[in-house]
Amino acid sequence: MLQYRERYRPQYHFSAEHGWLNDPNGLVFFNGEYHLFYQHHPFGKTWGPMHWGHAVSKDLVHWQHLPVALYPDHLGTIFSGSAVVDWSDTSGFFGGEPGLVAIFTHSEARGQVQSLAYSTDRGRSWKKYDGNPVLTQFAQEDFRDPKVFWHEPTKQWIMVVAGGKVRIYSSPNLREWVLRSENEIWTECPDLFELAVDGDPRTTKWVLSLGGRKYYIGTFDGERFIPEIGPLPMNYGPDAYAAQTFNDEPRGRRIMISWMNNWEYANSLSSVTDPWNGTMTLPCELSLKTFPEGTRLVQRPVPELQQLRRAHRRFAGQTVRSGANPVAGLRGVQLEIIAEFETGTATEFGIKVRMGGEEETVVGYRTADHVLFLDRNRSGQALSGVYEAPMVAENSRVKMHLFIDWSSLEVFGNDGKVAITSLMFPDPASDGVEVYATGGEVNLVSLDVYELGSIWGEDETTRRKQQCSSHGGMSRLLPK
């Protein structure tokens, strides 16, 4: 039985049981379950013939692996796409009942086309549509990654397709599609969705996500997206790509998951991780908020993650200066850290994690140029780099929200105004934590540190025994 205790196995980020994983696909909620499909090569740890892997969750945190949903066939391999609930059986696949329909790209040497599959048993088995492919118009170009959703004002299905352009189609039944508009934007894995501005449902804007790297804000009338703001960065880190959001989220939230990796080195990481290669980011809720510089996308980890919190330490009202670490003795490789600083005379301050020997990963803030940064140049094997996000202190306060897992670090600044996502592969024994300041002093208003549990199903007693004995100190409990 797989124990999910391999050297760099994520403990609360989703990964496949084995084999290669990349883009999240088919994110949808139906009949009490969140469905996560993903690009999957079940027979190797590098990119290969694409299948759709599959998992379900009742809470966006704990995932149950299911058998591969879609296999390659005579039309090609199964590239990225989306899934919808056909509530009114517009497709005619379900005998008048609601059901799940997957819309995906068939890819082969002759080109890329869009196809359908459907499930009558809550996604446990899938039948490909006999009339596939349903869209072949630009098969000889980059023409892939369909995101489909129901547009209530015009009572039709909308498909956004990536490639040399962003193309928007409409359909009454998911089987017959008409091209409505084109935007001269190259991307992969597009997404298009509507969000309230500042929480006011009477004022909404549409967001066009370009693979989770950048986004536009604008308007959409059922045929044409008109950008008004952008493009703007969505994530300033190296390892957030192919972002997708859930259709039919039951509370009306817009929840996003991305592939936590980078095509520059994803295949080479097969020599580092085993028996899997590829991880998903944490699910984040998206919103639009007005700032002095304009309307911007905000992303915050879903509150369901708080159920993973275990041991807790809190620090408050301490002055941080060079050479003094007010959290000395804190250790951990499976942590959530929430910190708020009040700027003072320090030119730089922040938090160092996964410290040990010559290793450390730094999340810092530079006051002179108002930059939040992540430095992984000493984060262990395979990867390096410094990644910066502009972020002005608000009322002289800087907030940092960190999620540290066995091989990753996700950072959210100032309540999700900026995000930086990064893989890292330090020695398992590198588990120190430090709050630091240079060039002066900074006030640590508050710092909360939570040990986080694993999502992989063991009870608390077993979890602690396995962690304390795993891999020469892979996990350290917070000191009392």
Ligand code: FRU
The other form holds:
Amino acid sequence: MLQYRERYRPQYHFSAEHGWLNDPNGLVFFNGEYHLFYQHHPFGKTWGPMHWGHAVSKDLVHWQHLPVALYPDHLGTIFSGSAVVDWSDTSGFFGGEPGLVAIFTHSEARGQVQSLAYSTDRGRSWKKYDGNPVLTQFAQEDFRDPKVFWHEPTKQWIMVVAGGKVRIYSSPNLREWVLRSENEIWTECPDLFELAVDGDPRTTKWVLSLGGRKYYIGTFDGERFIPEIGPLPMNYGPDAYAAQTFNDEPRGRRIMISWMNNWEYANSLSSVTDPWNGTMTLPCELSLKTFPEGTRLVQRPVPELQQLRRAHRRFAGQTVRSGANPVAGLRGVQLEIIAEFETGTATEFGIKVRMGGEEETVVGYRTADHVLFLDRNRSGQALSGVYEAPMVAENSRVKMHLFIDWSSLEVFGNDGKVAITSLMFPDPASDGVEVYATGGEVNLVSLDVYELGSIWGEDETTRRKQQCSSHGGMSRLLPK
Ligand code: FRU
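Structure of the form predicted in complex with the ligand (previous: the form predicted on its own):
Whole complex next, starting from this chain.
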């Protein structure tokens, strides 16, 4: 099968079948399905007249493509927005039944306004509301990317919407909106949600996400968000933007997906990937945790992804020093690596992936200034840069959790305290893995590596075969 096997095609990340993709939109769970809509130009590989592409998943891992949900119309093209389940039919669109409502920006030369569309058939077909637009107050400014959710304590819909300021509106019925407050913050794609602190549901805080690049922690009373901490970086890598979290997640989790790209070069990557351009990050669960320096957002890839694990190898209790690679011969491209180091005399240590010829991509830790970094200067074509995150070792331990795909690397440090997300375009043949240390020794406490299956067109039989063979010597993951 050729499709989804093209050069650089992500094998377990979401990408459109063809054409341009940017922001995730309308993330919502309804009737057993997670919905992922996305900014989409179906007729080109660069940004153009925006549509909402659409896919559904039962497990956040395997996605089924559905037809384009929203097309441009006489009010403009369809920019970013969100979707809600209108459980008690406050909108009056559903004859008393629950249904899906999308709240999005209509964008055109005259300005940006907020509009509605609704679906009575589980998102399979969409009708634009004939009273559109429903919110035009700041049409002359940047005024876009409404994220709407139900606020139970005040029993109303809340919209957080971006532009020159972050504005908060409320509504009883999704059709009439009243401005409640403004914050002098420029962002795109804001999100606002409540999280338990340290897993205690009696102690909660609100998080205001600025497009997934930065966040504030504070309070929200149904009218006003008051920041207490921040802004702090949310992702230290170059390629996590326009993040959105799911409404109505069935287990009450707060799960986020970002566009794995950067406006600085996103359009130019149309010369690198074909017939698509644009990928989503893995879904991550967010939580708030207290550290010595204060409360911080923690993000971890959802456990559902573990079903993709195939062949496994474990290395433990090895001393790593210059010139000795304890995982010699290890290869692979679709990999998950979980490593724990105990710092020693080494000034720098870590994991090199996608090695081959002159190419390597480095995830390293520098002990002197307590920095976790991702270096893609020798990663392959198109992109470069070194991206650093401050991360103090905890009890002399440094944990690195890596997801490697054909054109991306997601790194989570110390159980999700820091995240570094990056695209990369190495030669497909660059599949070497190395554990390294310089300036001394480091103890590799453990390293687990899993080959990951594909979410595209990998049938049950292949999957079972792969699982069986993982008990013997298998595939590219293992040394010959
Ligand atoms: C963010 C963004 C949004 C806008 C959309 C247009 O990446 O610029 O502000 O709605 O993309 O595609």
